[in-house]
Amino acid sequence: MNSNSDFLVLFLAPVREFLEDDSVSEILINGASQIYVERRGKLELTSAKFAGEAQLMAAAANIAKSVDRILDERHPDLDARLPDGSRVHATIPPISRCGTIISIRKFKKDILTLDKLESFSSIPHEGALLLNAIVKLRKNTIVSGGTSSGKTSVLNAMSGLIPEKDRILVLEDASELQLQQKHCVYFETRKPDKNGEGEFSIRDLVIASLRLRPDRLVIGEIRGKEALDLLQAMNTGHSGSMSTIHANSPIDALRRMETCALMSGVELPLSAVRMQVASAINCLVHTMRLPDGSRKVVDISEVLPLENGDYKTSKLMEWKTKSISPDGTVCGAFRLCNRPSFAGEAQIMGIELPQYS
């Protein structure tokens, strides 16, 4: 715990041990008497409890107050960051039926690198070589996956490969990324005040950032209409930018980007949006949390030109599950698929790629 531990203990005393336990990655409070934690990708029910709904509601209200937000019946949803960097989301009645709900995604103190992902068996060495080439060759990349599949961790690791000479602008809803480069400028969205004014969204940040001479944009997550502005930035000289998006597969990630771009309110035909998506995004990295709780980069693909008006990708590497043992352990292997079209660029730049057969 850091110097802000008194704050955390005061309002969240029943879960203090989990806040201090580095093996716990997430704390899920489902009302005063049901608290789960996640360790190594698996959920565990704990015996911890709050004294009652009043104590839990007081904790949520004080967290909201500490970040100058409102949490009441008119504003029953809170997204904020604790003093130690952990991300907290709270929901209260009437929209939650079982009392106050709080989830805390703990801030990782250790900076994640590709070497560490390799040591965790989250990616093979060949996959790490591919990601290194993708970043060094300034390929615009989207990291996709489901909730808690490791998207932000992979984005963090990939961002560590960006050369020091680049000016990086980092845009997030709640700060989670920890880039290692010196020339990084961090931005965070702002929620509206109690009068509904003063909001500054991810889309506002994207638009503003383009006036600040970015070499690369790193956006925590694409959720809505900001997708169109990012696509336009990627198509107009800001190569090597990267972000994450919720999706079930690499192709689904492209379709999600398309849907988000169509939410912008700009009247564009679907064919034009698809052309922008296919030309702006060069590579897709898909993550997954497997049944045994392990998280892996299960697919690295290259985006090809549209074919008959639809998206087409070329798989560069994939994970194949072969079996699941009685204790739940997932057994499988990574395999290389198609040689990337940028192999010639990598050779010219002296960047190592895996040996394709």
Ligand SMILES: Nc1ncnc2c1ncn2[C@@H]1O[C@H](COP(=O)(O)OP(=O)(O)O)[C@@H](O)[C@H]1O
Given for the second form:
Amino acid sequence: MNSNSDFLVLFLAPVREFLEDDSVSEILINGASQIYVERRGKLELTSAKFAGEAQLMAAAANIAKSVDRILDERHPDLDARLPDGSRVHATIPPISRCGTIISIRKFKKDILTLDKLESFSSIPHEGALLLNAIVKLRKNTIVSGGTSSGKTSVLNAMSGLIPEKDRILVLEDASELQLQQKHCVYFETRKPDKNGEGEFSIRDLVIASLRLRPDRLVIGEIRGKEALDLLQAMNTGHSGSMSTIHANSPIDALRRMETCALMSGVELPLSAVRMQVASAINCLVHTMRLPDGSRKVVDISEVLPLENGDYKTSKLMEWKTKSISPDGTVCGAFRLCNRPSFAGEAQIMGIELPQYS
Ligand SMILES: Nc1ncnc2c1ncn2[C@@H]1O[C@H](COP(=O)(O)OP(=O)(O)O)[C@@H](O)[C@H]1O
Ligand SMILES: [Mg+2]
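Could the form predicted in complex with the named molecule be shown next, to go alongside the form predicted alone?
Up next: the whole complex, starting with the chain shown before.
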């Protein structure tokens, strides 16, 4: 952490060692006397404690103050970022029933590239080749998965495959992505201030960004109404855009996009929204955190045209878990499934694809 965060570190003293320990990825404070950390994908209960609820509440209030927000009975929930880029979420009683709850997701200093994901067996070489073709052929892609399944990391790794010649606009709620290209322009949303004014949402950013001549839009996460604007952008020539969404399966990701688009308030029949989703999104990449704490790309699928009004996908690659040993180790294998419909396109462009039998 840097010097202007000294006062926060002071208030967060009981968890300071974890803030400074690079092997810790998350710190979960459940009231003053129960603190868990995550290391290598696994949660550990620590012996660290805050002196009491008042001290913990003071830490939360100071985090809120550092970002000019209020955390009190009327505003019991806070999303913020520490000066080092770590993301913090705080919730206080009576919303939380066991004292002040703070979760800190540490800012990752080293970027997970596709090569690194391959070396961790998070994706096989064939999967990496598929992702490369998907990005190079400008397929619009959504990375889906549960909380902390590795969506943002995969999005970041995929963004590394975007050619240098493209102008990339990065839109995020809280800045996490670190692209390697030179021609990248970063935007971040702004929360409403104490008076509830001045909000600039992801949706506002999507609309604004379209006037800034993007070759590619990279959006941190789709959570709401902005889905419709993104779908329209993807359908009107902004191909090769990518984002993430919280979902339990690839098909669920399409349904979530649909639900989010319907939240926009624009009167559109469901069938029209479905058609937009199915034509805007070309590929789905699904991530999962397995019981042994490892994260994997468990599915890469293509989106096909609607069939009888419902979504249809074609699986290109999948991970199949075969067994889970008593110590939690997961045994399984990746396997290639259907040949991509863009195989011909890839061949013309000289892009290598895995060998499909
Ligand atoms: N393949 C991976 N192997 C090891 N750690 C990973 C992997 N992918 C992500 N992580 C770590 O897991 C945590 C959550 O990852 P993140 O990409 O932010 O998940 P999500 O966006 O799904 O919430 C981060 O600390 C990240 O560094
Ligand atoms: Mg994320």
